[in-house]
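First, one chain by itself in structure tokens, the form predicted on its own.
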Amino acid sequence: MKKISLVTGGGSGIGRATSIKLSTRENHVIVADIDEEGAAETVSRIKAAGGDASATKADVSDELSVAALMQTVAKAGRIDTLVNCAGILQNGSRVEDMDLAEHDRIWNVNYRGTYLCCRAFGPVMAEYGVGSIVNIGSIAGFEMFPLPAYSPSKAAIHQLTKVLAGDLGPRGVRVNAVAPGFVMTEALKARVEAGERDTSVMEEQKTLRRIVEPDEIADAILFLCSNAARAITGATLPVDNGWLAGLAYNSYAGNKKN
């Protein structure tokens, strides 16, 4: 039977990049979007370069969705690997001023989507006694962004990772996270030219002086989900250039800039 690696949220980003590496390996990549022309894109550059790979529209915040996409899978083979790299953005806001459906919205696809996820494909792959789940967190679930929805989002997802680990170790299922710092993906650009972000000061806040890139999340998301990584499950991976390392050297009253 194939062997069937997931991608939700395939069809741009994180996701896009992480496709496209993990069809480097002999299986077949499942791109799972809720856009369906971003989904049939990132198939496209798969196939082009020679790789095996396919399209569906999934909403991860839809249960009845999710369920779709599990039949969608037992069709084409055996599930090996989860990347859950579906979510979305949100701008600074304080807590009385967030929007509710906002809020609800990004908990929706960020929280929701990942734990929809993980609850139906996780036991599956606990049946065959091997797979490996990779969630995406975020450096603003280690430290407080004014991020009233996002934030609390992607700590969460950071813990569930934890409990899954748990859970379905013992069935031979690893279960890990990474944990992005400031990525150029489609949709920071977008904040970037309408002004909603400023890249010197991401720069400025990173020891390494640049923006992570997605396909440098990807390749550590392929770390995780290879052989490599065998012995690590429940941990949570920052791919940050160095904002979490750099947030108190940088701030020490003594400190002279580098």
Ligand SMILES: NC(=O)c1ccc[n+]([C@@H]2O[C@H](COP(=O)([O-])OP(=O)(O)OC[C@H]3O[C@@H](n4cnc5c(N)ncnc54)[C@H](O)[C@@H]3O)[C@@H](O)[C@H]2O)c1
Given for the second form:
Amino acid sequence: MKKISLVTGGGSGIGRATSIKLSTRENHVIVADIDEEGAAETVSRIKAAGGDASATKADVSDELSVAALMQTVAKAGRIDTLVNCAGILQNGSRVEDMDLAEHDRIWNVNYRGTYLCCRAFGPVMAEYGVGSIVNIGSIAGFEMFPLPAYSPSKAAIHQLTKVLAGDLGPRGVRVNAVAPGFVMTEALKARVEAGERDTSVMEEQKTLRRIVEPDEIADAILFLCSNAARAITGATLPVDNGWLAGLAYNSYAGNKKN
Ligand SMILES: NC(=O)c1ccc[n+]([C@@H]2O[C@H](COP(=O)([O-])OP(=O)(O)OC[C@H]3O[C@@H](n4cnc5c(N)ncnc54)[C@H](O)[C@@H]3O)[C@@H](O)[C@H]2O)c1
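Previous: the form predicted on its own; requested now: the form predicted together with the ligand:
Below is the whole assembly, all chains and molecules, this chain first.
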């Protein structure tokens, strides 16, 4: 029987790379995005490569939209994999300067969107007694950047991942997260072009001295979804070219070799 995967935010960046890698003749990928055109473009790339996918419009922050997404997925019969890639970045800000409407929008998409989708599809997987969910956290969820809405929203996703792992594990469903660090997606490119991020600083801070590609996050997501990760649940895996590992190392006050 064909497997069914749902990727939210599949119309761009990490979600697109993941949709493309997940899709095979045996795995139908439902690409859900608030950006209908982006989702359709992902599907046409998948089909051109011989894969199997369909596009659907969904706003993950909206309960009714997620309920409609459940109907779409129910038509496919079941769901084996859910990857929650829908998310929005933010620019640096002081806490007191952060626009509250923007604060709430970021939380609504990043945290609430992830919560609503896990809440909707986790129990469906549990009914079948099998399934895997991968959430997208961030290095910004481990270490706080001057991003007063984004960083805490990602820390909350890391913790939610553990809550869900405990909740759904006994019913056969694994829940993990990846924590990307500076990935050259459309969202990051736009910020670099607007002067909000500096690529040389990002490269310098990484132990491996380069920015992560969307495909490299997709590879980690595919691993966590796969049978090779059958004993892993509740984990948040940094995929950051060593940004987290280098934090303390690079701030050492004594002599170091590089
Ligand atoms: N790019 C990075 O450096 C980086 C680093 C760490 C974490 N992340 C996380 O990775 C995820 C994907 O980011 P990306 O860089 O690929 O961004 P992106 O903008 O390229 O892709 C995000 C997609 O989510 C969709 N989306 C936004 N709001 C939505 C909503 N309400 N409902 C449904 N879809 C919605 C967008 O339309 C877009 O297609 C986000 O959660 C982001 O926080 C990215």
